[in-house]
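Consider the single chain below, provided in structure tokens and representing the form predicted alone.
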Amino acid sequence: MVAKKTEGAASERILVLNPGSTSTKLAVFDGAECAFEDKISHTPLDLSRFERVWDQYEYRKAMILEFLDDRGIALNTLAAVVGRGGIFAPTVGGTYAVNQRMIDDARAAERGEHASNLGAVLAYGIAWDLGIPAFIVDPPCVDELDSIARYSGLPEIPRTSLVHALNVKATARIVAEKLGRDHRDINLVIAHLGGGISVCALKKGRMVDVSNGFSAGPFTPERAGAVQTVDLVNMCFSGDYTRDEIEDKLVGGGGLVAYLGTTDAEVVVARIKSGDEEAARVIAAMVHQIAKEIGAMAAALDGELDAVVLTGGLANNEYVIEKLRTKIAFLGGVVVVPGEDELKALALGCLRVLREEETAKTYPQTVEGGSASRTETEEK
């Protein structure tokens, strides 16, 4: 259930929450535009003495109602608070109000332990004390797949969205406005560029079709992307490694800090410029195979798109995207929106229930068919 608001809170005034592993973003907008952001760090000293993320909770909590007071935040001029969404269930696009079913998924964290697990909790913490209501917007398990994109050989395995779907759904929606359309009424294929690589079809809003971000795809500067299965079987059974150095090499020690010792690609690119034929060989791979991934996802759409957008961090190195462009040139318009504004997202997602432009939904609201159900809590 969502508290109602404050009497006297402001209309439209929104905390915003970004959980990390190190540090815990927060800012404050007014409508769409942002009054404060700023970040609390987190030493590993300071983490340390927690033996599981949700420990973290009453900490980082404690944390943030200090900061704002520290700054002149009056609690109750807020409307809403909304945070960053989790590794949960498998869930449809959109901002939902923060439920108990969250919150327990949160807290259980069965598909995998991560900071932004408690982006749900707390923010709707925060707004429970203050009676108003809390919210997430397009979390990472957003799965919107076609039943056809699930196979993936093995029954026991299907195929799994776990994505970048905060800054690709904004971007969709940056894009549709730059051409003067909708979102739910073009296609594109979006690559969100960053320490992970998410590359993804959207058919009419709705990504049909992705890579995974954590484990398929094209690989990153921290992350291995799709390996060959059977050498990655026998890397396991070889007895060279345990488990968590397998998955450490696969996230995390995987990629361009594999090859070359370093997860920056501006260092990479200053290497190349000093003559490193290593570095890049490197980068050429990295890029040659997103290209080959979005090229997929074209296919995904049968060739039915109206522009390739890439986005994220990556997408400010223009070596790396002058590169692409030549690759991916053929499929049409190159749309290019550097960097992510998660925060701004999250406001957005928020501002639009608040506008009554949205109807918050329900968590979870599944798949079902491998089509997104379109009900009552979908945009009007």
The other form holds:
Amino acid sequence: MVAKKTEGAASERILVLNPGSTSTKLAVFDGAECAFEDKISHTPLDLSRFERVWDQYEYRKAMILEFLDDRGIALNTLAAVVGRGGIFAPTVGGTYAVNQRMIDDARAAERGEHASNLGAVLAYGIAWDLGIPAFIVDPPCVDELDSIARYSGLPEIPRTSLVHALNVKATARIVAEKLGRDHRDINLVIAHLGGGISVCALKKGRMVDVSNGFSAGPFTPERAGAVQTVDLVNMCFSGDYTRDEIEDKLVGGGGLVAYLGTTDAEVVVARIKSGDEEAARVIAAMVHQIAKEIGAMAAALDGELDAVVLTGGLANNEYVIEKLRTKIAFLGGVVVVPGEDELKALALGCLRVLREEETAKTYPQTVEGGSASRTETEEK
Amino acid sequence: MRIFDRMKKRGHEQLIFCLNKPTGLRAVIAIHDTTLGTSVGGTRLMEYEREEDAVVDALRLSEISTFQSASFDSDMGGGAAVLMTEEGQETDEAYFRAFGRFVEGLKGLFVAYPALGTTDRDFRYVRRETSSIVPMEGSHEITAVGVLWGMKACVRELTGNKSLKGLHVAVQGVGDVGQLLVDELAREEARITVTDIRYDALKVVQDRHPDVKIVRPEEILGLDCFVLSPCAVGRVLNDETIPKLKCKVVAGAASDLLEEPRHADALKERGILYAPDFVIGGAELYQTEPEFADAPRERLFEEARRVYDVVAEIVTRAEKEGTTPYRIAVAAAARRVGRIRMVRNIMC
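Since we've got the form predicted alone here, give me the form predicted together with its partner chain too.
Everything in the complex follows now, all chains and molecules, and the chain you saw is the first one.
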């Protein structure tokens, strides 16, 4: 736990909430400065009482409020609450005021049950009682694809965007600042490398093409990524697996863990260094696939890119990053922004609205003609 | 504040102040009128900035209690208790038992039941010190059904049809009664908008009824709707709010809705039909009646539906006499109390 400041009103004091599958991360920011951040852990037994993620609302909210109370954070000093956005309807990137439609979509969970779906309603519930605004920032369902990127080859299955939008968008701003440019003026390929991997082509701030972080792109430490379709169909209809078993194989049980029994790239690298040739081949294959996807996104930008950016937890792994650098060097500058700070990205998104640097968007923003109709243009 | 003047003006009999320093209990018990019988009234627990506000609440609520009993042919007098708390004050077993001791000390003069801010659970502690309480488990359902049927009587007066199907009803406050009222309204296929200062209460409603619309608390009174149903705090109908109303009917479960009696006239001038709070929200009284002590729940619901007849009669008479339902109801209640008072003079 980090506790730097727990007293005093601040007009820019923001409560940040990031519900995950086994914990709720939370922070209090005074402006852009983190005053306090911590994590409330939830055991499988705690959560097993709830049939649906949505049903965990009261439980998680009570724990958050108790947690803040224990640490002397007075709720009436807050200016806003921001939560991690969930898997809602496709919408353009940005900071959104939580609204009823978003709550309805979180409850319905038509695109999937995920703990992050609670972020909006937790923020809304706490903010409502305090009479302050609630926001989400760049949810995973950000969809700004160009219409051409939506063609999959099967009209019934258009390509969609479901990526690590929060970190990708925040990283784009960081890199733009490093380059002394506005993120709305540059083109980037950003690869978020974590348990899941999203590779995104950002054209002047907009994610015009992506590899869906759940079901496409390279294999990852725990996901299979894109597998050959007919072979997958054969597996599905083999009678050997249930739907849940197949899904578990693809997301959670695929990639590094399927080949090597671990999702931890550091462990894999240690095995490589101690002579494990199979581990070296698997990592090389993963790097190979990531590099191919980065190349694909560079092509989506017609080769007009200002930098390739590697970010996410796996970007801390020097072995993986150096291998990757070597393979993509031909594309030009590579910038590494290791790790991800979702709490800070949420706080900064909220702060931009509180400071009136941006106008909060109304969810969902219409996506016209297959591409997002509005995006960063709403920024002042 | 001139307390005796206020008591004289509204016909109060007693005002009792209770203090128990160790538990932090500060209570005001007002006995309005015991002509019809022992005073029975709700126990409100609230934070008050000023002691005067708590006293005023006790006086007003106890008077309403008398009106309510008289309107429902009940043989109970009017009373009310107000428990004053401060911000962050804990109210535990000892706190409620202390209140019970004071009620017990009144030797049956006042019988308490839970109201805004107090629960059946709190009253389990009160009960350990006094038998002068009325168990009200499940009373919210009874009240909600009564409000629904009172609402239907108002709607019939304006539309010729008691159906609420498709009518827009705005509910202010979805606590215990408000939530149950929304359930009833949903069964009636009304178009429902709700608000509350507590989001969790709204979430419970919307999880049950996803089609229910939520608005911010400050928006509800100005909502363009057919029925406005205040089910939260009192005195929401006043000089400031009445000009903003865009409803045709006000029919809610909250007590003490009018800031002053003249506001009933102001509503009429705006063409808004107001169902007197002490009538439409009075079904809970059935639960306090000894006659219904062992009655099956369905019998109580049947009685609650009788609120329709009571409201319908008041509304029709008001229309015929060119006055407000509120004035008709107050006059009828006062007349009954006055008539019974004459009987009480007979020695036997």
